[in-house]
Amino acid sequence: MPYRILLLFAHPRFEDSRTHQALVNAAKEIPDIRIRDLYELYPDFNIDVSVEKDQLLQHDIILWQHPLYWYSCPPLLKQWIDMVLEFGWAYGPGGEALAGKYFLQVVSSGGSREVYSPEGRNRHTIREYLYPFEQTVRLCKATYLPPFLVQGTHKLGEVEIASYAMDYTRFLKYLQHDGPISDLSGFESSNLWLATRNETR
């Protein structure tokens, strides 16, 4: 039975993002992936918590797709996390609604992998900046999967962006049908895991 995937997309300037347009279009080509554009749904930030909870319950794998904004996510996604993942529902006593589900971030950054490194200007990897999200998922008794990263977006050409979109398509299809998802554990990013699959083909 295929995993049911929910893609929660948050980009306040989607029309200006070549990278995220390519990634979203790639996801749209895959049947049965549910895509929800949070900035389109909630331009006033008035999130319908009951609808969002119902969407979470209907899916097995939840993707948070967003650009990295000041080492975190855009404000609407943060508000979504604050409001939807409620105490007593998602975590805490009786908070079992998300237990056993999988969460994964799809993140773009203007800075390159070299910039996001212990030796680089930002002093930490993107994975390290995402630790609060990982801990949030763990608190909800769900499994956090290695993020899919697109870095150095300001310098990417159309061919490179198309290559990332193709990798994203392959990755989503794997999550949806192939498994086992446990194969991703131990990798810094889903991209590195994909690279090992390319090498073993």
The other form holds:
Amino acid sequence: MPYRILLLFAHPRFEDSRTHQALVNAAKEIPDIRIRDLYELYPDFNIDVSVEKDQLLQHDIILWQHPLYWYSCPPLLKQWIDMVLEFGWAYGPGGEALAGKYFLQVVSSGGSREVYSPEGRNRHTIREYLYPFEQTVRLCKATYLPPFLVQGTHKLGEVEIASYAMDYTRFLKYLQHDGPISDLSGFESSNLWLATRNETR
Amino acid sequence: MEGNFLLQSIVFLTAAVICVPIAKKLGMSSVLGYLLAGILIGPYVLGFIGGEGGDIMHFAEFGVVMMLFLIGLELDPARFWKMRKLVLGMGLAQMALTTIFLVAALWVADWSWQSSLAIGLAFSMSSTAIVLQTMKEKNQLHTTGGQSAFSTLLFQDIAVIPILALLPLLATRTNHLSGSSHQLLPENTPAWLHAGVVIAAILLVVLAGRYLIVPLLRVIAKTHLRELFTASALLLVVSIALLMEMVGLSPALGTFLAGVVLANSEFRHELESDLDPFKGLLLGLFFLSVGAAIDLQLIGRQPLFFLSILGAVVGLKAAVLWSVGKIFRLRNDQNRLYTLSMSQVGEFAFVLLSFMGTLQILTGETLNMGMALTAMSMTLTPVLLLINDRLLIPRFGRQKKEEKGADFIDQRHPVIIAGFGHFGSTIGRFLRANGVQAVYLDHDSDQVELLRKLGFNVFYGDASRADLLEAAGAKEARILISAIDNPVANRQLIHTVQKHFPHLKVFARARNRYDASDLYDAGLEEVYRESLDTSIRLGVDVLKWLGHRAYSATRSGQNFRKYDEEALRELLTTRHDDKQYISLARKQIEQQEQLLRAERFEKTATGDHAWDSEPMRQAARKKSVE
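Same protein, different form: I have the form predicted on its own, so give me the form predicted together with the partner chain.
The next block holds the full complex; its first chain is the one shown before.
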């Protein structure tokens, strides 16, 4: 039985984002992935918590797909985390609803991998900037998987974006069929794991 | 002849244009303005019009004809059915009692029973035109008093039909039908035959309305020529008028009937809106001719006699109305409105009186006297209502509160909401859902009764009165929400609050941009245009349907609202330097233009730069080239 994937997508200016349009279109091609476009659903930030909780319960792997703004997610996704992951439901005493599920971030950043490194201008890796999300997932007794990253988007051309989209498709299919593959957790990012799969094939 | 017609038009229009604004300025209804204008241009003051009274009556007749057609159109059966108890009960009681008393009085004065009954029936009528027009202007139609008046008038309107059929039977002498040249019946027709012809004509109008006119209108509607439809509406009215004249009936009654028959059809609103432009003008014309028809000479010969008769008739009508109001449990203030507004003898009396003249039930002096009484009593109504507004309401309103303990407002709440219609009640429900208790004020006693049963703190009263506001706890309250439907009443309330309770924070409902301008000018900060948020929300949803992103559309809507508010404030600050506005309408057009011009340059939709990555992309590319 395939793994049930929920893609929670948050982008305040989706219509202007070449990268995310390519990624979302790729995800749409794959059957049985539930995509929820948060900015389209909740333009007034009035999140329907019970619907969101219900969605979480119906899926095994939850993806947070968003651009990186000021080293964090767009505000609506933060709002989503604040509202939906309730005390006593997602964490704290009796908060077992998400136990055993998997969370994975799909993040785009304008700066390249070099910029996000101890030697680079941003001084830390993206993985380090995403620690709050990793810890959030951990607190909910779920497993945080290495993020799928699209970096240096400012300089990406059409061809490169298309190749990212193809990688995304392949990755989502792996996730759907094989689940969180046992050696995935050891990698810095899902992209790197995907690269090893490429070589072994 | 043609020049004469133009000259007459100029006289009528000039009198109206001068007198009506003056009447409005003095706080009177436009009806009184028209009446005064009519008296002024009539044969006994300036004498511009009608040395030959026939001309005026000719004008008046057509005004009444058109008006009654439209009144008939507005009487749709569903509305009638809903009010049937009120109509039958109040209407029947009012007409029967008035007629009985009048007949008794005339009988004592040694009149024949036939003439007494005819006069009694005619004088029991009230004026639909005056009452409805005045109440509409003052926003009183939906009050209990207004509904009662409407019901009673409705009954009277319907009662005209059997009365007209009855009148020929009252004719004492053999009929001498004179006057109209289009008479169908030969002279010396016996009364029973005449009555039969009348009933046949009425049946003809009803049947033709149902089976001939509606199919005809359907064909005409298919041509999609609006003016053709208007033309056929006019043709309809005129031909029915002619038919009625031929059988010796009032054309007004015939068209009224046609209106009622057509109120049922799908063309009701089309006919209404097509004839509506004529309506106001013709109503004015009607009131003008009523004014001009007052025979001042007759009054001048025996002023005391005339005035005492007038007083007796109006007094008797008022006494009956008051008792009927009491029987139907109207509150004192509503009953006063009902009684005073209905105390005149109405325009149907003209119709009935002239018919009596034709039938020779009444003659000469008596007939003229009846006409003069009718016209003068109609002139009296706006004056009586003015007295009610200015003198009686302030005095008895207070008294009423003392006698009725329930309206004493004992609970103190931080919020007062004035006006509990759809707007105010939504605010009230929202506040209540959030645990904020408020005091509500409304001036419709029935509405108050209902909402009190639902557990709201609603109190009856005119919110613009300082003493009522104080009783509602305005001194202790912190916020007043002004949510009355009528912008004028809203402004009055705000004026009172600013004068007597300056510590209250006022949140005001504004009907539109111009209304809002006035409120800002009055020094308010919290002004809510009822047309702003809803229309923008609609616009946002349209953008979504057209495929725009929901969030971008929402942001754009938010920006537009902010921009629109700011633009209005901006306009207000510059507006006062400019004295060139010659009229309100001109000013409003100017405002619209300025807003539209500004919008072309200000693209509110792209106000967000935060997530715009294009500049960053450009900067990144530039850097890598270097």
